[in-house]
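First, one chain by itself: the form predicted on its own, in structure tokens.
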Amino acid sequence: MPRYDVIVIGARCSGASTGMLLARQGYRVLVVDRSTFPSDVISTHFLWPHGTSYLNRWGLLDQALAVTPAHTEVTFVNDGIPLTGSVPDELLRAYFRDWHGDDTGVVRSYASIRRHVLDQMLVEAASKAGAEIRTNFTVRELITEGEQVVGVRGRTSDGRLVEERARIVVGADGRNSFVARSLGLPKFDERPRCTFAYWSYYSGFDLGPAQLHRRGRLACAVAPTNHDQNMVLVWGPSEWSREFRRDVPGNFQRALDFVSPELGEVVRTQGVRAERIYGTLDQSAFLRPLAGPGWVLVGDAESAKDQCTAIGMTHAFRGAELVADALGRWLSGDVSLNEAMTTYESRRRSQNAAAYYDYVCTLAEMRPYRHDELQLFVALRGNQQEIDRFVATHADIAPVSEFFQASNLLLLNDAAKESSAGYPVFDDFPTTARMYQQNLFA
């Protein structure tokens, strides 16, 4: 009988999320990480309304949101039309009770959480839970009988090597899963373009409720954060990046005012740098395989998209909760395993999550919104629902084929209240298509 029911290699979002679940049922869950927390990691750290009810339904919301201001409203501005809306609650119930069957914990507001903040929340709720945590644990190998998967070796923080078996092992170890690897799982269904993201942490202003602008070729947003601070952030399609990183901090500032001249003066006048410019350059999207013999995947290692809708850490409690569920429901005996990695592939490969997949890597690749694409935008305006509902789509809680199939487009537009008339951006449209084409940091 192995030491553990599960073993989880990676404490993050994804894993330290699983193991606690699992270890809330009474199963006997190891979860390791080459890290000591709190520390951060590259992340966008934006939890859409489905990320914060997920923290609610596993009772941790309060203690997130006692650190970390919280809104509901989200403003949208592509190429000088604001949009501002909220989720519709009806929305979000609809969308638990087709993922998980239930919508309880359910709540409306987004916040974007640091990850030295939330993951160490994370990690002591799975040890509260009874989850045996190991941190500054380097896996070395995974331990294999025949093609089935049943423990790992690794080396603990006082340099002994180890060994742990467990029934299952679940590879939650982001985007370059060491799992992933040493198993030789293909990727599939790649997008290589993407974009290239620059972001840092300002104090000395209070823009209330996040904003994301867009223009042309290149995005900005600005959401506070924890410690009175806002992560600013900046993208742009990858093959800029060059350019870009000639002059980073000037070129960051040059991206904000040519996205949001609005933003881009309260930031230099007003702004006052907490911590230096990260950036990221290559967030190509990719799956792999789900499972296989003793082995599971979840989160960034199973799916990874590019950060432009900012729907990572959101997607990783989705997935530590179906693959909980799933697990347990094979540790109880309910069910094989073939059955409950058979409904967890289900889920996380369906239709719907599909055309979100189709919906970010097409938004990664940066090209400028077309003359229809915008006169939809300025056909949003007066008409809230529908604002609201194409908030709800972006944020992948109603599902795209919904809301841009072609009928409600034509019932959109014919019912559109507002001439697009009064927008710059429609004046010489050639021009300025053709002016959006060449890169500004050329």
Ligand SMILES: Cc1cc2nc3c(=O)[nH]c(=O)nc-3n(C[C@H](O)[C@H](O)[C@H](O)COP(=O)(O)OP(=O)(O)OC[C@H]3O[C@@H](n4cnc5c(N)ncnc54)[C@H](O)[C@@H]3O)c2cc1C
Contents of the next structure:
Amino acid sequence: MPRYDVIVIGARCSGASTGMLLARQGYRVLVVDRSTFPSDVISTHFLWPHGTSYLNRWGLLDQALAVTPAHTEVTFVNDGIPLTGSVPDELLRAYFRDWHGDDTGVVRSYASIRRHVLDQMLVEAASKAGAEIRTNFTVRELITEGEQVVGVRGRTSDGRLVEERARIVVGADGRNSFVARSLGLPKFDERPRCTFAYWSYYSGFDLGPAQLHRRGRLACAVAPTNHDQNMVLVWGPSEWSREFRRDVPGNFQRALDFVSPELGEVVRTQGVRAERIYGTLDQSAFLRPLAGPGWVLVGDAESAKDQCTAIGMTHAFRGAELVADALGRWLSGDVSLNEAMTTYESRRRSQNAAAYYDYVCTLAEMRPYRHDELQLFVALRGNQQEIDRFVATHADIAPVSEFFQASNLLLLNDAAKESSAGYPVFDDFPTTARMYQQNLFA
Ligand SMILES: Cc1cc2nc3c(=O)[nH]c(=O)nc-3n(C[C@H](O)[C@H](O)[C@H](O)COP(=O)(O)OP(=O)(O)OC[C@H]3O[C@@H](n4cnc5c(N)ncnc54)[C@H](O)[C@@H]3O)c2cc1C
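For comparison with the form predicted on its own, would you give the structure of this protein in the form predicted together with the ligand?
Next comes the full complex, this chain leading.
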């Protein structure tokens, strides 16, 4: 009999959560991570309401919100057309019933929780639930017997090579998953076109709820976060990144000024940058196989996407609930491992999940919005219910296919016909569209 039921590699959003949920079910869980905590990881850490709802379901939200501002409204400004909305309660409840069969713990607020705050909290919760946590532990090898993964060999902080065995190994080890590489798992449905993203933390202003601005091929966002700071982020098409990187601080401000002159002005005149500017270019999207003999993947390890809709952590939480539920049913003897993994796979690779993956990957190409798309945003302005549904769709709370179905768009477009007056983007649209194609940083 192995010492553990489950070994989880990775102790952040997907790994610590999976470990916590399985330990709460009474299983013997070891969670390992090469990091030590508290620490950050590359992420702008914005959590949509279903992300915070997972924390609430697990009894952790109050602790997070004791040190993190939260809001319900969010503002999108596309080419100067503002839309402010919040996710409706009934859509959130439908989401949880659809994915998990119950809607306990639903909250409508979002929060941008620094990873050194959130991940530490998750690790502590997993430990409190009874999981054994080993940090500063780098997995170097998967132990196999025939095809079956039966454990891990890893190096501890003092350089010792330690071997541990379990009935199953969970790869919650991020987009460059060691588990996936060791097993030679292929990536599929890869989408190389993605965004570059640069961000930092500013004190000195308070703009209230989060704002996401987009103009042409560039975007920026500001969200209040821990320590009375704001996370300020700019992103654009990866094919512009080489030029952007020639002068990161200068181009950061330049992008802000172009996308939202108002936000640019606030950051320039009032903002006090508290940390360096962080960035990443590696955000191509892909899927990987989910499970095999003795192993299963969760979080970014099984599906990584561009940051442009800020969904990875929430999906990592969702995956943690799904995988902990599936493994729990197998470990308790209710179903075979094969049956449990088939259920996990059918949920994760559902039609709606595929449609949202497509949505993120298409947005990440950062094409300028077309005239009719912008008209749609104008039309939405008269209809709060549809704005809220758009916000919920963008956040993967309501199914993409329902919002963007032909009948809904025809209805909205009809309303749009006479309403685009007053928005400068429409004044000489062909000239604007041509200007948007030029690399601002070249
Ligand atoms: C620029 C950027 C911005 C983002 N912004 C947002 C956002 O605003 N909102 C949002 O929801 N998501 C965002 N994301 C996505 C989000 O950060 C990820 O989806 C999320 O971190 C995935 O969590 P995870 O637990 O699966 O993996 P990770 O957070 O990557 O954690 C994996 C862990 O595995 C450990 N590990 C790896 N290999 C080993 C090994 N061999 N041995 C031991 N430990 C190992 C690592 O140390 C790490 O701690 C962003 C991503 C990027 C790149």
